[in-house]
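Here you get one chain, nothing else, as structure tokens; it is the form predicted alone.
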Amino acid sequence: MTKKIEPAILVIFGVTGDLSRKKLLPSLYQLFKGDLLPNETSILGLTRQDLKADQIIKDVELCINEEDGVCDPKALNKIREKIEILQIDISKLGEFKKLKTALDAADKKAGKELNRLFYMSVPPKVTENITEELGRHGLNGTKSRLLIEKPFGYDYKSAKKLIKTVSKYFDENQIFRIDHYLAKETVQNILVFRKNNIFEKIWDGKNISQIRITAFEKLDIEGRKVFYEETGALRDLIQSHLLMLLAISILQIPDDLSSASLHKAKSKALGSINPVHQSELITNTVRAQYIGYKNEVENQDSNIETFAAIKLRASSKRWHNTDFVLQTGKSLDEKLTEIEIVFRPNNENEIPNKLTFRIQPQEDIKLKLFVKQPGFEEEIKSASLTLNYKTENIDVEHPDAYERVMVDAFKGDRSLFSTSEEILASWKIVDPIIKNWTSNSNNLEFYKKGSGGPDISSITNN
């Protein structure tokens, strides 16, 4: 049964931040434009600065998802009417009294008790402090939800501590850890695609030699030197997004696709993946930094990776002899996010069949097969069958991933959000790598900006 969107007030911690401006506010504009949110919905942006709503909206590319880049006047006016700004310094004791007063006033204005969604695009330490203050001021009631952007912790130990703090004030069903990759239409289609009889019967290590998950970007760190010096590519994308994509790719599909069943299956899949052993850190991992990064972050001693690739194996009987290769990098020669399934060939001289779920830059599903080359000779060539969302569903618009994330958060549907168990399982996988890389710079490679990145053939070749 589809959950109904109930009236809510969305409280944005860090309304002037990067994710708020580039993802959250443009998605809210689209939702208001499509009349997908109840009329009583309102937005309360929190900032230390003395700003008005119009000043913030002016600096946001609200209409970035419009084909012509021009805002719809009606939708623009609607989001202007919905946003209020509260000047507040969350680092000072007592400031949350202002927030409580503002929320109570919003309830009174709406004539009902609204759901309260607290969106946090802040560092883990700040998330911890905010959560404690919300709890102390009684803002953690049953109608309250936490929307938390990554990173959720910096390693296994800090993530466990953060989970303990958050769970002190909020139940697990109130916590929505955002992973917009899981809201992509192609990713959501993976489970449905796998349920096709011809694929589910061969979806195992006996028939699949490798699952390769890639997230490449042309952009560099875009001035986020403090964030990137604390995070790096392994934490930024592999621990958070790519491991969750891997879980979706290898989990045992439950009989029902309910939120509880999916989370249980994802946790089991992540729990089956072996952490990289100390003896495998050189053979099964590659880390690199683009030339010029040290100057950008003004730290000539930095050993933070802007490219990371790791090879993993699972202990489960179903996948124990399949390689899982996860790779991500910045300042590369292409923008690409995809999941590639490599099937085992019949013999070592045969090129393998491949199934690719392309997530970015365009969304499609491609199956690489062998066919006879036209002509008199019995020559075989490789050909692709492609399902392209734009061409196949020309009259069907599917929402942007962030729009889907927000709609589900407003509904209270946690299917596409990560649980505490999943978060800890993912940190447990990468923790040995983080500890080694933090204390050791000997195996850091370098690559040119705009290139294909470092050579990772040592971990991709079977």
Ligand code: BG6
Given for the second form:
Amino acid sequence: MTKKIEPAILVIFGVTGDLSRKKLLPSLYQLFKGDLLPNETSILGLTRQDLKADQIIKDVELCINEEDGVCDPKALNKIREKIEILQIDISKLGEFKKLKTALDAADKKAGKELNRLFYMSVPPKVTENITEELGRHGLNGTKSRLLIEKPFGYDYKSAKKLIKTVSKYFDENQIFRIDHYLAKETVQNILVFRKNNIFEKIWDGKNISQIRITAFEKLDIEGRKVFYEETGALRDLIQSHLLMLLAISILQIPDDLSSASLHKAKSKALGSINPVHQSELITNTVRAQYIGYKNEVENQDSNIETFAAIKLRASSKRWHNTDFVLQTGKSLDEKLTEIEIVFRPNNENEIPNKLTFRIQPQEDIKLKLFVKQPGFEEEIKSASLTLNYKTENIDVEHPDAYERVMVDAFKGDRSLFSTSEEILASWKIVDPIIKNWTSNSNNLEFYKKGSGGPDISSITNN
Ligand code: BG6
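Now that you have shown the form predicted alone, what about the form predicted together with 6-O-phosphono-beta-D-glucopyranose?
Following is the full complex, with the preceding chain placed first.
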């Protein structure tokens, strides 16, 4: 049964930040436009700056115009009415009292105890500090939920510390770690698609030789110098989004598909993947930086990768002989997010069948088969069956990933959020690579902006 949305106040730490302006507030605008949130919902934007709500709304309008080409003044006004700004310096002791007073006043105005959603898109250290302050000020009651954007730590050790601190004050069921890839429509479709009997029967390493997950972007680091210098492509996309996509692709589908069962299955899938061994660091990984990056971040010694590709293996009986190749890069010649399932051919001369879930830029599912080339010769040709969402009439308007994330958080449904166990399992997989790449710049390659990126055939065997 779908949960109901109860009235809530959304507290945004760093309301002027990139994610808040470009993703969070525009998605709230869409939700208000579609009347998908209760009328009593309110927003409290926190910032150190002396700022008026109108200035934030102007920024949101710009973002919406850029994205949709048009902005509905009625919906914009709705969000304008709901947002208040609280000037607060969270690094100063005692400032959280102001927040407590504002939240108590909001409850009084609403005539009831509102759910409190604390949204944070801040570095892990700041998340720790905020959580401790919320706890100390008694703002961690059962009505409170934490919405945390990645990165959840910088490596296994720091993630563990962050989880420990947060769990001192909040129960796991109050914590919503956002991974917006899990909320993308095609990603949610993967589990349903896999349940088609013809596929689930052959969904294992005996029949599948490789699962390749790609997230290529045309965008560069978009001025996020400090963030990117601390993060890099491996942490930014692979440790988070791509490992979650891999988990969805290989998990044992639970019978009940409940949130708890799915999280258990996802953790088990991630836990079955072997961390890259010391001896495989060169053979199973490729990393590269686009030319011009060092100037952009004003650090000529930067050793940070803007492209990363890694090959992984699992220890489970079901998947031990399948290669998992995950690759991502910035400033490439195309925007492409997809999961390719490569089936084993009967012999090495046969063209392998391939099933591709395309997530971006457009959504489709493609099955590559081989057929006879018409004519006198017995020539074999590769052809595709494509499930086109448009022609099949299933391209109905659906919420974008951030709208889905927010609605689920308001509802208190954690199915599409990551648990602490999943986070730790994913850090464990990439930790050896992080250690090696941080201390060693030898294997860093370079590629031109707008190109196809470095050659990764050494790890894909084709
Ligand atoms: C974010 C990364 O999590 O995902 C960004 O921090 C990246 O660097 C973005 O650009 C990509 O998201 P999407 O939905 O556009 O593929």
